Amino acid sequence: MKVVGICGSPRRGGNTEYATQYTLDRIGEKGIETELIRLCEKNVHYCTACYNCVQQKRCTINDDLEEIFLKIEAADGLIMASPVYHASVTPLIKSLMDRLGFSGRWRDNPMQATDTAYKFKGTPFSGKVGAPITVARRAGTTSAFSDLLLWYTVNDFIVVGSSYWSMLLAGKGGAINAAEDAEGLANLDHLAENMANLIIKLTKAK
């Protein structure tokens, strides 16, 4: 059993990340193995709309997408972070998105006619356990929620949920006290034990 988690800030050890990690750490107490993926420290271009993926099977564009899709492909769930920018999720993260997406759409499913309705066999995530986490200063974080929230609904994830949206507030005047959320920490440690329970759960019914 394995989660991958994906902070997607351009600032390496800040308040995304420090989310990310706790989330993970939460998991891994349950005996289920994490990674962290700092996107900072990856080369993901935004998606060009080539559609060579659709014939190839795989996003044909050099840079570190195949690997990160890789290691999800081969987990059992993932978690997708980002900071707020201007009420969205920021540009890190918006390009792995599009482009896991919209590859891994083409991996199992041929490119319809456009007479013809689609029916999807499912993707390389189909099945997978997924959770979105926002992190703001003030504002900002259910709108950048939803971005992460819908790319899970649309790429066959299970979504799990915690007893709130999985947010912290942190930030002001660029400082790194994500710690200091208490609350937030604690909506994360159930999100945490929800997320390692269900896969549990799925592991022992396979």
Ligand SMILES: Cc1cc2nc3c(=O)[nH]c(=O)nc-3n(C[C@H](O)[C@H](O)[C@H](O)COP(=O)(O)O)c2cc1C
Given for the second form:
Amino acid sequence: MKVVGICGSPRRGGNTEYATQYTLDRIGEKGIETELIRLCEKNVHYCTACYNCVQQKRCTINDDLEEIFLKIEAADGLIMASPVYHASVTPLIKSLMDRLGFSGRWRDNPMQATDTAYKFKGTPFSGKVGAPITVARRAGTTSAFSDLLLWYTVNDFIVVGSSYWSMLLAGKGGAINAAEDAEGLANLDHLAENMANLIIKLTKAK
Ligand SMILES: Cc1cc2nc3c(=O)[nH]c(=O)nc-3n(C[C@H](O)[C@H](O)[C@H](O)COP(=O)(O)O)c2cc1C
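Cool, the form predicted on its own is there; where's the form predicted in complex with the ligand?
First the chain shown before, then all remaining chains and molecules of the complex.
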């Protein structure tokens, strides 16, 4: 059992990384392997809308996407975490979401030329457990959270909730102070518990 946590902040060691690693650590305490991926250390270009993935069944841009894709494909759960930038996610995580989602969709499904229903064969992420985390100084956490939620739910993940939306308030004046948001961290504790329990149940049911 493994959970991959993706930190979509351009800032290494910042609040979002803290939130992601904190949640992974709680999941790890339940006996599940975890791995943190810092997008600021990766090269993931934005989607160029070449549509090559429809025929070739993979994204043909030669960068770090494939490495991340394979790690997620091999995992049971995924945490996507983003700082809030103008009430939305960062360009780093948006580029990743676009390319994972679009190229993943066509891996096992043909794109129809006309608007007809197709028999959906799933995505490489089908049945994996997903959770969003957002971090903001003050506002926009819920709209950025929705961006992540919409991505998970169109890509056939099973999304887990918590005692509140899984988000932290931190970063006034650029501060790295996520550890001070006790209420937010308690919500991450519960998110981790839910995520670990669900993965354990799903693994037993396989
Ligand atoms: C370009 C930019 C846009 C931001 N937009 C928002 C915003 O819309 N709402 C908010 O509350 N904080 C905003 N912030 C503050 C960050 O969300 C906050 O400092 C967060 O803790 C940063 O996470 P990090 O430490 O992982 O980089 C913004 C920061 C930057 C650099």
